[in-house]
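In the block that follows, a single chain appears as C-alpha cells, in the form predicted on its own.
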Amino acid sequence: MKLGVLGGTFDPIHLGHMAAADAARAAVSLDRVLFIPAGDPYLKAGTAISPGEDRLAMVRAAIEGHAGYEASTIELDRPGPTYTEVTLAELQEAHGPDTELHFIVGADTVRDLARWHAPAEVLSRCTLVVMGRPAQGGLDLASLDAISPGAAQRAVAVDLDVEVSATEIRRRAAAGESLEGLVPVAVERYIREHQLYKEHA
C-alpha cells in the first residue's frame, strides 16, 4: 500500500492543503492519505496555536466525504515535542513493512529540512513528495543529498501552484471577512461557530 502522510499545524487546514493531497495522490497513485495535526511542533515553540481538538475537528470537517482521506491523532496523542521521524517510525510499525510512506511537503520544507530533528532518518523512512513549481525552477531537491546521499533521486516533485496563507486566513476570520476560496466551506463554518481566531482582532 502507498500511504500519503500530510502533517502540519492545520491552524486552520485550508484549500492549499487539500490541493497538495489531491496532487500527490494523483502523481504517485496513493491508496490513502493521512492528515496529521501536529501535537507540539517544536520548530514553532513560542508561537500560539489553536487547541488540538479544534485543529483536528477542522481537519475532519475538511476531509469528510473524500474517500481515502483520514485524520490521524498520532501526534496529538503523543506527549512531548512532535518529531516527524518518530511519527514515520510509528506509522511504519502500525501499517507493516509492505506499506510505502510518502511524506507530502512544500518546497519550503525542503529548504528547512536540515533544521529538523533527525532529518536523515526522516528521509530514510519515506519518499518525499514535494509540492512546488519544478517547471519554473521553484524546486531544488539537490540539497537533500547533503542530508542523505541519494535522497534527491528518491524524491518526487509535483507541479502545484497554490498559495494560501494561514496567517491571512486567521486575520480575515478575526475581522469577520469571508474565507471563501481559502478554506473548505465546512471549515469556515466551524471557525465561525467556535469563534476561532478572535484573539487576532
Given for the second form:
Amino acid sequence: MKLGVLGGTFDPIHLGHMAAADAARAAVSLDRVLFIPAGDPYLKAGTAISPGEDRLAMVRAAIEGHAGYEASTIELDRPGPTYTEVTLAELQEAHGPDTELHFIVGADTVRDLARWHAPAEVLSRCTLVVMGRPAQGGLDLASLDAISPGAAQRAVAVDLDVEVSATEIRRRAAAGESLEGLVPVAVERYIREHQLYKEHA
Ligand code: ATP
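The form predicted together with ligand ATP is what I need now, so please give it after the form predicted on its own.
The complete assembly is shown below, putting the previous chain first.
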C-alpha cells in the first residue's frame, strides 16, 4: 500500500494543503492520505498556535466526504516536541513492511529540513513528494543531498501553484475579510463559529 503522509500545523488547513494531497495522490498513485496535525511544532515556537482540538476539527471538516483521506491524531496524542522521524517510524510499525510511506511537503519545508530532528532518518523512512511553491522560492531539491547523498534523486517533484498560506488566512480572518476560495467552506464556517484568529487583529 502507498500511504501519503501530510503533516502540518494546519492552523488552519487550507486549499493549498488539499491541492497538495490531490496532486501527490495523482503523481504517485497513493492509496490513502493521512493528514496529521502537529502536536507541538517546536520550530514554530514563539508563534501562537490554535489548540490541537480546533486544528484537528478543521482537518476533519476539510476532508469529510473525500474517500481515502483520513485524519490522524498520532502527533497530537504524543507528548513533547513533534518529531516527524518518530511519526514515520510509528506509522511504519503500525502499517507493516508492505506499506510505503510518502511524505508530502511543500518546497519551503525542503529548505527547512536540515534544521529538523534527525533529517537523514526522515529521508530514509519515506519517499519525499515535494510540491513546488513558486511564490515561496520554487523547487530546489539539491539541498537534500547535503542531508543524505542521493536523496534528491529519490524525491518526487510535483508542480503545484496554489499560493495559499495559513499565515495569510489568519491575517484575513483577523481583518474580517472573506476566506472564500482559500479554505474549504466547512473550515470557513468553523473559523467563524469559533471566532478563531481574532487576536491577530
Ligand atoms: P504557515 O503560513 O502558518 O507557515 P502553511 O500554510 O505553510 O502555514 P503548514 O500547516 O505549516 O501550512 O504546512 C504543512 C505542509 O503543507 C508543509 O509541508 C507546507 O510546505 C505545505 N504547504 C502549505 N501550503 C502549501 C501550498 N499552498 N502548496 C503546497 N504545499 C503547501
